[in-house]
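Only one chain is included here, represented as structure tokens and corresponding to the form predicted alone.
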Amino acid sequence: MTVIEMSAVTKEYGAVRALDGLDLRVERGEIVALLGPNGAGKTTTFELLLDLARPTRGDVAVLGGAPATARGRVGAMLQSAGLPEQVTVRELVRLVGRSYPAAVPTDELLRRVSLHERASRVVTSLSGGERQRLLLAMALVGEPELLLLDEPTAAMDVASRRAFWAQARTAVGHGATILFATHDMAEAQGVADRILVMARGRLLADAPPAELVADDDLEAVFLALTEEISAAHPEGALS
């Protein structure tokens, strides 16, 4: 089943074109990395998929329908997400779970993301990596069919990243599909089934890691692709 399909999607904010004819497709059970520099259009892509914005032109489908119809079936971690501070970890996850028709039991979920020992702590007492795991718990509480993760491991050390992706793969084992945005090329290469490279609102490459890098390293491929489109559009009209 196709979980995400974007066809010829353009998104403009006044004179700024954040997405420029984007075509993107993700199938059920895949872990797909969305790689690109700042301003590539990654966050805008997530906003369209979550029905937080509408395309200027083109079509967006999530789980076979309009994004608005899939809200209860999608979990998300966004960079812009804030957390209420004077509530406990357990209280917050339980509260989010009430918005879903069927939620994972809170304590079971906190064990799954290694936060069970922090369940009674207030959010302000958590480290950066623990906050990210809390955001993951909030994204997973409704047993989503699709997980959208925007820079999910940015505040984590190496051990925490490994644990995070082990937990994310468990979600895939339970039927989820993952699209995640990252600047970390090693993470994309090590985790993803496919890597999508974006720049200036356009998709430049879509391939499994081994096929994309071939005899070169991913950083060299990424720089070559993004520098090529920057040279073709020196006016900076895209964002």
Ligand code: ATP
Second form
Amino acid sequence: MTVIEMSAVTKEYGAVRALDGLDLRVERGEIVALLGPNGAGKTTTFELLLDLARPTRGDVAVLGGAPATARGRVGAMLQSAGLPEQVTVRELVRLVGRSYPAAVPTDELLRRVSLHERASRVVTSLSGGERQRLLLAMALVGEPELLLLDEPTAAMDVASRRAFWAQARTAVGHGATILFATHDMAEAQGVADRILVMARGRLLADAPPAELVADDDLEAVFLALTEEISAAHPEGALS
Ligand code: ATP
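Okay, that was the form predicted alone. Show me the form predicted together with adenosine-5'-triphosphate (ATP) next.
So here's everything in the complex, that chain up top.
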């Protein structure tokens, strides 16, 4: 089953073309990494999939329908996510769970993301990595079929990062599909079944890690791909 299908999607903000004829497909059960330099269009892609923005042209389908119809079946961690103050970890997860018909029981979920010992703490007292795990719990609470994670481990140390992906993988084991953005090549290579490289709103590569790095390391492949398109399309040029 195709979980994400974007066909010839262009998104313009005034004179800025954030996405430029993007074609992207993700199948059920896949873990897919989205790599790209700053401004490549990764966050814009997530916003379209979550119905937080609409494409200027092209089609976006999530779980077989328009993004608006899939909302309750999708869990997300966005870079811009804010958390309310003076509420405890347990209260917040319980509150978010109320908007889903079949939410995972709060304490079970907190144990899954290793936050059970922090359940009674106010969210403002959490460390950066704990905060990310709380955001993961909030993304998982509705047993989503699709997880969209925008740089989910950016603030995490090595051990937290490992634990995070173990937890996310368990979610995939339960039938979920994951699309995640990262700037960390090793993470993309270690975690993903498939890597997408984008720059200037276009897809430059789409392959399993082993195929992408057959003759070179991923960082070199990434730089070669993204420098090529930057040279071909200097800053400010729309096409
Ligand atoms: P980063 O790695 O820095 O997070 P990104 O790949 O997520 O980058 P986007 O945030 O999708 O990139 O941005 C793509 C382009 O669209 C950028 O040039 C950005 O400035 C522009 N853009 C994104 N959102 C808006 C907006 N609401 N209004 C105007 N321009 C926008």
